[in-house]
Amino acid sequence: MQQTVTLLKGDGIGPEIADAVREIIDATGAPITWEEAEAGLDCYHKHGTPLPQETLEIIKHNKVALKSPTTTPVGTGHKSVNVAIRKSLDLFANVRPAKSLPGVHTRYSNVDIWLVRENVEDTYAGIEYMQTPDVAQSLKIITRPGSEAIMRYTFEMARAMNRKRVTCVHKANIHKMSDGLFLECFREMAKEYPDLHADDIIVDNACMQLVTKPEQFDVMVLPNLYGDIVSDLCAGLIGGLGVAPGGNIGTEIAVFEAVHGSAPDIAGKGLANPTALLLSGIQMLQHIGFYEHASRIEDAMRLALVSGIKTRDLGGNASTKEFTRAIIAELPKQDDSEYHEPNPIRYSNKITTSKPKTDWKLVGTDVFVQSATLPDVPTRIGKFELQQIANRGTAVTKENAHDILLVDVFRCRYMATEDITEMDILDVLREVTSAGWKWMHVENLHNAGKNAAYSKA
């Protein structure tokens, strides 16, 4: 089966390491046809955009891409190419293997972890604004469909890669609703995979455990923000971003990339280390089912490293081309008698989102008002009673107002004493406005069993 792969050479050291990786993959005889497309700083200078629509269309058509580092134009208002690709193609899973390499000296020698990071939601959804000139707010978005999608992919990948354990990393002890929903989806999905051991851990404990006993972890699945931090932590365990691969996976499309920068200061000098992009290429081969080719490259790379042939950043003195030739020389010959048809990772993208519970109903509202001091808002408005005034999440009263560092946004929580509708919320806003208070935004409160749930109005 011939597979066409989109190749984005990027800029800086990107073209050098892209050519090296392409040469190594081709040397295995993998049935891949390469189609180059433009992205990055050079592309921006030529076309006025670092990521042309034509490039996105090529990726969509081929379904698989391998991307070298790109430089984001400074002060132009353009998003990074990485972010733009992930958002445009809905690549919801960021997969970052972290595996110890021979000849790469670190404090650890037995790390073998696959991190799966939700790639679209969380605080990275970019929903933030200034409430007042002194107060910024960013929303943490966790959804059931998004969480189910990342959990389904994680368990299917773990099974396909013959892993044994999947660990959900969260902060549900504090973020009881957002991370709580993420953890709930994990536990529900785990029931469908009884062959895999499933457990969970709080993110701060996970970080401590990773730097004390990393070998205990196998596959880890995390929300976007924690995943960003923990994946770089794990890269540090194995030698840094120069040996850290990454893949961005969607329902039908996948883009694999080196996560390090474009290093323009060493571009063209033959010093670039292609290891991270090569490992991403191995990950790509595994994704599309060319496991034998991936295994042969990994074995050859390890033999080259053991023999001491390394680039300068890894403590050696080999040039990019010398390192590339050393890996190709170590490639074991393909045994056609052991050839198997590609077996790509398959998973269902069916989302089993439950419908809202029958007890889901409007029970109150949080009105955020701007005030330099504790606001004297009405304590009773129609069907509502003022339950609490809070500042930065801390309840404020006349008694403790002088003991707390206050900012100029106060959350006034009004809870209903009887059944209400959205029209009743408007009465609260009119009354607060009539009383002379400037409200910044409002969040409606709904009940959800034992907990209150919030939805932006």
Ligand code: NAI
Second form
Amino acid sequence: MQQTVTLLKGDGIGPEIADAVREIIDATGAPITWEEAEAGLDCYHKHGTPLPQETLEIIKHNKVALKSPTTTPVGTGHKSVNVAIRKSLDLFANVRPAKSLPGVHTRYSNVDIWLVRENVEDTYAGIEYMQTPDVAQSLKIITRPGSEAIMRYTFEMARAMNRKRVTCVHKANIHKMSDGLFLECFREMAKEYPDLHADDIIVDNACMQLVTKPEQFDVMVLPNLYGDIVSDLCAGLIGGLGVAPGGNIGTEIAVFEAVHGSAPDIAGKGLANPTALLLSGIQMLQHIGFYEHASRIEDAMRLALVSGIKTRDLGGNASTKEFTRAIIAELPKQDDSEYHEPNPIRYSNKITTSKPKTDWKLVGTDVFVQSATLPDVPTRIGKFELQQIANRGTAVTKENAHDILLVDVFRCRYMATEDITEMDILDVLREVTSAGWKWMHVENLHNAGKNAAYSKA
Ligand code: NAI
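Having looked at the form predicted on its own, could you now put up the form predicted together with the named molecule?
All chains and molecules follow, beginning with the one already shown.
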């Protein structure tokens, strides 16, 4: 099965390491045809955009891409190519393997973790507001379809890679609704994969365990923000960003790239270490099902590192070309008897859709009003009663108002005393406004009692 792969050589050290990786993959005899496409700083200078539509179309057409680093100007200039690719192709999973490498000095020699980070939702949806000049709000968005997609991918990947354990990392003890939903989707999905051991851990404990006993973890799945932080922690365990690969995966399309940047300080000097991009290339080969080619490269790279042939950043004195040649020289010959049909990680057709709550019922509203002190809002409005006023999530009363630090946004919770519709909420807003209060934000509340679909804190 011939596979066409889009190659984005990027800029800075990008072209040097891209050429090295291509040469090594080609030396394995992997049936890959490369199609180069432009992206990055040079492309920006040439075409006025760092990511032309044509490049996106080529990536979409070939479905698999290997991307070398691209420079993002700080403060001015164009946006990050990585973010643009991730967003425009809806690459919802960021997969970062962290495996100890021989010859790369770190505290641990036995790390072998596949970390899957949700790549689209959470606080990264970028939905932020200044409620008043003193109060900023960032919404943490976790959805059932988004969580199901990441869980499906994680379990399918774990199975295809012969992994044994999948651990969901969360903070559902505090973020009961958002991380709670993420964890619920994990537990539901785990039932379909009885061959994999599924468990979960709170993110702070996960960090502590990772820096004390990292070998206990196998596959980990995290929401976006924790994934961002914990994936760099894992990279630190195996020698830093210079040897950290990654893949951005969507339902159809996957783009693999090194975690490090374009290293302009060493560009063009022949010093760049191609390891991280090579590991991304290995990950890409596994993704498309060429496991045998992937494992031969991995073996050869390990042998080269063990023999002491390393680039300067790893404490050696080999050039990019010398390191590349050493790996190719160590490549075991292809054993045709070992050949297996490619077994790509397939999952896109299995993503299920959301199951909305059947008893979804409007029961009240939270109106956020601006006030320097405890606001004297109406206690009864039509079908509603004022149940609570809170500030920064803490209930405020006349008694405790002087004991806690108050900011100028108060949440006034009005609960319905009879059946209501959205029209009734307008009465609340009208009355609160007529009473002279400025409001900047409203959240409707659904389902009372034990099934409350809102936070009671
Ligand atoms: P960087 O990762 O490019 O460099 C940091 C340090 O690590 C430098 O001293 C560099 O020489 C060294 N280094 C990085 N990769 C190396 C390699 N393969 N071999 C040997 N040494 C290596 O980070 P920096 O300097 O913050 O960013 C440079 C540019 O790269 C910026 O424009 C940034 O926006 C962009 N960038 C691009 C990324 C991508 O395309 N995936 C990711 C991160 C940054």
